[in-house]
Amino acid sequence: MTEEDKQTEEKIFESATEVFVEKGMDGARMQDIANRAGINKSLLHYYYRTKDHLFNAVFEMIAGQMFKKFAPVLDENLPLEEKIRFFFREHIAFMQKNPRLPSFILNELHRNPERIRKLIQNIDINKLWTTIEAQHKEELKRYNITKENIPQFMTTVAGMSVFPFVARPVIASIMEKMGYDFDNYLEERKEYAADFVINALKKQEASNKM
């Protein structure tokens, strides 16, 4: 591949990106993208000869990056109340990039279920859990996460970062009307919600003192 025909691809794919955010596959049409990566139809059907196929490619590198953007999260130095901020603060800033991609994957993954279960098919789910439970054995211990009750938590956490985006239409309209920034609230929000999820977790275990 000549230096030319990456560059025509990458435009390609960044166009492709930004068309299928913003309008989904259904929505999306080859010559959109094709007139925001600024070249003809023949040449992005050169390229990807159907839409489905660079949809799958676009799907697959968002998915991909959101997956790499929070591997620190295995991290085994890190303690598990560091590892719940440090969830909140970059899942957030990362979507505060990318507001439409909450929307965007949830609408596809209703679209194409298929889709998601290919993405994780080679994740090896039970060795994630014995990774997280010997890095945390004691802690996990005493905020009674257990391998059964895992789901609760991670769907808990993600869905305090993800809803304010996919909900932004009607939170931002009464946060106005309450006078409220929605982007102070954003920010404010890294913090509140890994302390709301830290101080839940403390009062589990006090419970389990009792």
Second form
2 protein chains.
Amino acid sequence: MTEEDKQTEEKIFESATEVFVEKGMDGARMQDIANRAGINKSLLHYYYRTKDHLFNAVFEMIAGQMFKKFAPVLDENLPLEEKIRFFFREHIAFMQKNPRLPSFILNELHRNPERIRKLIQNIDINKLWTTIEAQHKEELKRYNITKENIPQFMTTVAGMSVFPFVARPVIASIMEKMGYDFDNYLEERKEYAADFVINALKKQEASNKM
Amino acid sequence: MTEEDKQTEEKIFESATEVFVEKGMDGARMQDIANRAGINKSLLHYYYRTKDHLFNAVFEMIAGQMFKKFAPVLDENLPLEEKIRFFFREHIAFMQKNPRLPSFILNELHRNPERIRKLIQNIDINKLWTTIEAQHKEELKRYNITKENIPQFMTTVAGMSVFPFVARPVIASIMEKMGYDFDNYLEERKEYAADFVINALKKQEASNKM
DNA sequence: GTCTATAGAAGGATAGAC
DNA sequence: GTCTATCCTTCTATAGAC
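Would you mind giving the form predicted in complex with another copy of the chain, to go alongside the form predicted on its own above?
And the full complex, kicking off with our chain again.
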């Protein structure tokens, strides 16, 4: 299917996604979306009624995409160490293809925290923890990961993956001045992050034994 | 000095800071700033000419504040391990008092990446690295921190500190559902992050010896 | 310096022809 | 379904009185 053949509604949705992700809800302009879609402004309202509706459609699609990327980590039947490597490889690869998504999502959640609360309402966190515990009982004990400190651990892992994209302007500028390449940095990060986390866990393990 | 006694320009600047940090450049309204300052909209233009000027003044102050917080880490005459502890303690404490600053800064840098490039132009990164190297020559060698992988290490450390504030809506919602307290999580993070990083380094050290 | 009034432009949304 | 024309509101910015 070529660009020309795309149905109008689909084309609008794609253009809207581009503009909203780039500029955010407040910075996005309906005119800009219409121009990119190659149609008239009023058609936007015909299909999506208001800017708010259009934004919500886009946001829900993107947030869904993002959360889906976390799911396989729980399903895969791998040792914890391999899961960590798998996560960084896949998650960073996804964001390399969609580098603006993390900032966009986190930012819009600041503007409207209710949105995330509703999403999380539907998740059974206790069940999630039970699943993890069942899959990795011994490893969790060995590495001293408990239900109490799992937020610390999870946010550490997530942060190592996401932070480079959120702070990209800063990091890229510094690296440019050092003569290094940001894309190369991202590529290396998949392994560096996994090694770093696993090292921290293993040292923890060594301390436990004493 | 009470709220009433404050000079107009100062009051405007403070109100503008509040509104810009909360809503971002695109979401901020001059009317909102004027209301908080308890003055008329046109006075904003009298003192700062345009919204852009006012925003720049606010942003530069805030970015300066943020960068100043990193400086002591280089000055303090402490072993690397203690510096890492010092950094997390101080940096997280600062953000606890100003929880919206990280998102605000990073976000506005996405909107205008030139801003950060100019700031970094003025920094002599090679000199910075020489300073660090001189202070911690043996430790860097021991922990296998090189000029080549220092971006990986620095962004890991920065991310562990900053990410909780950038992803606050997500993290806080999940923790709320788990019955945990986000503020307590932040308090604990100062030590958890330091331990985590130091453990990773020490494990690296152990591997080096083999 | 501070206010009122208003200009001038932009943006979201709708009416109505085709 | 798609377009043109236009309404209405909001927002930045300025003019001018005090």
